[in-house]
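To begin, one chain is listed below as structure tokens, in the form predicted alone.
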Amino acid sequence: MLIRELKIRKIFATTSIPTIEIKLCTNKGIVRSSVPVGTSTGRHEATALPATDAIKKFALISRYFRAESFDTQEDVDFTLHAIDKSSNFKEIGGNLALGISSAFFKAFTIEAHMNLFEYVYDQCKPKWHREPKEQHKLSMPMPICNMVGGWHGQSDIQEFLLLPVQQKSFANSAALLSEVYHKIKKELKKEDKSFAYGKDIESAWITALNYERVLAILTKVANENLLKLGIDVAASGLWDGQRYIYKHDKLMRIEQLNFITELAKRFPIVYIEDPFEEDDFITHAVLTHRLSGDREGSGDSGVMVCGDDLYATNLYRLHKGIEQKSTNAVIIKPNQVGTITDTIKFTQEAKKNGLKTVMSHRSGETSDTLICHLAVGLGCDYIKLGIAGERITKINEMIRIEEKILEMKDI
């Protein structure tokens, strides 16, 4: 595939940080690829540049790419890390290569005349994990809706989440999921005198309420609607160094661990997620055991304990992970690794040793649906997601989606 034009602009993400969009034209069209920002960053992520930077180090590395014929992502991902040697990306920056890396995805669709989702599920299908490949069927990953937003309210639980027991569609669930939100609204606003409709920048919820009542009131909510709850603890956002700072308290390890355990004891939570800080392989092992057993809702693993900072990604951490069985869940997020292929890989892997796997927005977006496509073509369990705002712009592509992959089977 040859390149006829290459070029970075700066926009800006829903959080009013500037970000970067790449632009490809190629002889069969033109596509674009914009880098969402991370807010709740991991220390193991790829390094993220300022916007500015980014544009001068594309100045510097774009020659690679427009001097070349690319005949595989392989080879554009494999060019990306011969220019930067470091693990992390910290010379062209984890943002720039993802721009460059997905425009490239996006231009090889459009040369392989397929669906965003389509192409990524014909390019993997191959490589697919212990089940026959003839198995594998496109189908609609479950959404892990942010209801209520902790950190900026009373809570020291960064999200509280909702997620179907079931799905019969995509759309119904995003339909039940948007319903409950407003009916959640009202039930703040008669629990929380000073609620005022106040959103966070995920548009979830914000209140004033401590933990234990906005958990009663999602409970409430979910059992009316055939809905369980999940958590982001975020706690690496709550660690020192040697306790869990909490506004009213401070835990160690082995009370933060039972902590945990007590919540999904009590209320109807089957996703827990980031709840032990990001180097914590062995205490996520032990709750991930606990947690384990069947449980109405939760399928045939239990309690999901999933891991976002505690993998990042990368797929040396997984491995490190899936030998400790620290998790039974992992989130996937294309920009804290920074390379399409290494985003396969890694979920990949992942399927192939029996995790769920969570396809992930960050909290500052952009109007690009790639996260979209790659949740339905690499066969994701769910994806994690707003159900207000601008994240209906990633529920509405996941409906069209669905209404494609409905059209195919009609063929």
Given for the second form:
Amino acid sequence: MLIRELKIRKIFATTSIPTIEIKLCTNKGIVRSSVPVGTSTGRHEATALPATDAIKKFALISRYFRAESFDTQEDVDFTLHAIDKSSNFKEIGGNLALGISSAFFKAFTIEAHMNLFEYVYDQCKPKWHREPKEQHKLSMPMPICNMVGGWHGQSDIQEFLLLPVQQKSFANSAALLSEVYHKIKKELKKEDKSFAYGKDIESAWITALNYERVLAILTKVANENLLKLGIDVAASGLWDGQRYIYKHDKLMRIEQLNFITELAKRFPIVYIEDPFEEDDFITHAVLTHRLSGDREGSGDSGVMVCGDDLYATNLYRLHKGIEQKSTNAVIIKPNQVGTITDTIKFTQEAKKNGLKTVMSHRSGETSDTLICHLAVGLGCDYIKLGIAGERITKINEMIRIEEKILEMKDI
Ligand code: PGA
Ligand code: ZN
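Having seen the form predicted alone, I'd like the form predicted in complex with 2-phosphoglycolic acid now, please.
Now the full complex is given, and it begins with the chain already shown.
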């Protein structure tokens, strides 16, 4: 692949925080890759440098990419790791690393004359021992959508989510979740006198209602629409080193464990993300054990207990979680780890060990739809997205991908 131009520019994430975009021109075409920005970032994520610093680093390292003629994604990502030998890209920034890594990935896709999701699938194929031309086996993940915002808003729990139990098609799930988003708005208007149609940074509704009333509203709409509930507790944000600090309570580890267990019993919750602080592999394991087993509507694995900050898309931490049986699901965020190769390895390892895989957006997003293609190409079980505002870019890309897959099956 001949590189004609490699550029960086400062753009802005949906949170109006500066981020970076990489432009790569090869002899086959032009691609652009931009990087999201987390707000409640985990301690174990790759370092995200301020955009201005990442641009300065780019000036120092871009010659390694301009001068080379790369043949594989592994070579690109190996080069990034060779330049920055730290375990978390603290020298060049995980955001710069992912910008370069994903721009090359998109450029390889053009070389291969494939759709991005198809190329992801194709690249992972040898490791999964699939036959060539098996693209018809591609399937769509189910959406997990942020409906009501918590501590991006009022409640202590960061996100109140809804997800389908099964799906006829992604487009169908998206239509249902969109309708339900408006039903929730009406319910909030009825119950919350101060509700003024406010939305948080992921375009989820903001309400002054407490978590119990929010969960009761979501239970009502979920039951009417064959949906189930999820929560992202983002518990590291509540943890002060000894206790979980809620507005009206302070909970020890065991009290938090009992509180979450109780919530899962009282409401039709099938998905619980980061219920404990990011270094507590043990209490995660106890909860997973408590909530595993057949639970109506949750498939064969009971409630999904999912690690986001716990793993930070880091293979070493995933192995620790697998060893301790900490969770039965994982969040995957490419910018937590910094390269496409590492993202693929993490996802494959999670799948190999029977964990549910959830590709996820960040609270500060761009219009880049890379995660949609990764989620489909890697065969993730779920994709976690917003359902309104600028978040709709990714929902709409999923609808396009689904249509393309259907066309491919017809050929
Ligand atoms: P973040 O929030 O992108 O700010 O990390 C999303 C999440 O915790 O899942
Ligand atoms: Zn999270």
